[in-house]
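Just one chain is shown here, as structure tokens, and it is the form predicted alone.
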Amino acid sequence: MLTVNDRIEKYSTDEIEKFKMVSTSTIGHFTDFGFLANYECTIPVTKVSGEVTTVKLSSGDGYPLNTALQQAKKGDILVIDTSGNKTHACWGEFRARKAEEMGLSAVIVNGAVTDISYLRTSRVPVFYESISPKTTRVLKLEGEVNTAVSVGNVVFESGDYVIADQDGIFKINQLNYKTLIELAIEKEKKEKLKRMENNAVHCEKK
């Protein structure tokens, strides 16, 4: 049975703005929570960010991935639980394809892709843990969209945001981001005047 829970909206386009401005280096100053750990990314990201739209898969079943790519939009994150099935990859060429048409901004899988030579060139960058010629299949088992999921030791659920760049992927945690992204805005606009500063010194020297 597919499970299919409404969207959520968790935070206002104001906060978002202001997610936008940080990166995952200056976040990682004030706490070790919500970072996912080796993960590759099949392109060079500079960064990336998206509410997060989540779906969890089964037994190498990659149906409910249909459904979720339907309840995404522009600029999201999708965010795929594979259960532990780490063998049988559920991202490749042709939904790579789809969500660069639907605009997604990035897909992150705790499992395997395949079609890599034509993930290297996507636009849509996917962040992943193998390789693998075995691929899901159509088999209409079980399947959760917008549920909470477990990746990379992070628990997401529908309406999350993500702040994702060559250092980290990070979830923004709803129960104390506001201090949180206050302390890394701060840092941000200290470490901009340090290099402006540095920058005048040394062209002070030449």
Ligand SMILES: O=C([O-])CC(=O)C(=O)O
The other form holds:
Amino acid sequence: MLTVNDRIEKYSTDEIEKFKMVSTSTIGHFTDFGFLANYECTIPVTKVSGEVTTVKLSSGDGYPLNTALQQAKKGDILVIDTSGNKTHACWGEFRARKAEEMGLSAVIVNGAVTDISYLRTSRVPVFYESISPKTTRVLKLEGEVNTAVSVGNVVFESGDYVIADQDGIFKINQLNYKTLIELAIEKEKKEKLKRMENNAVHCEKK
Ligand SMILES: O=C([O-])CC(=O)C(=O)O
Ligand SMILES: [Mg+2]
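Structure of the form predicted in complex with this ligand, please, following the form predicted alone?
Full complex below, order starting with the chain above.
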């Protein structure tokens, strides 16, 4: 049985523009919640962000991913919950090729990936936990698309917004994002000034 929910839009274009302005390490000054810890990334990422499409797999069945890739939109971050499977890689070269074609921003998976040499050349970054030669298969057993999933101890739903950079991955929390983003933008402005002052002092000393 495959459950497919409609895609949800949670944030306005203006709000999304603001989210893109801040780094994860600035948000980390104000909250501990919403961060995924210890994920590897296939390529060096300076900054990536996007709305979330979720998919939940079971028993090494990769089939729901086909549906998720049909539901996802350009710019999305695909969040894959393997339901605890850390050995059967659900993401490899051909999924990556599809993601490139669609223009996905990134993929986050709480399990294994495969075809790592290809993934390291793909422009779509994949945040993952492990590498495995064993893969999921098309079993058509069970799965969910755009339901709530838990990945890296964070709950993700369709339409959530994720920002990721070299310091980590952060999911915007609908409960407090207005305050949090204003605080983060303000802090980044202050830090920019501080940086300029610092550099000026440095130049004077030379
Ligand atoms: O089919 C899979 O589950 C993963 C894979 O090898 C690919 O995407 O090329
Ligand atoms: Mg493959």
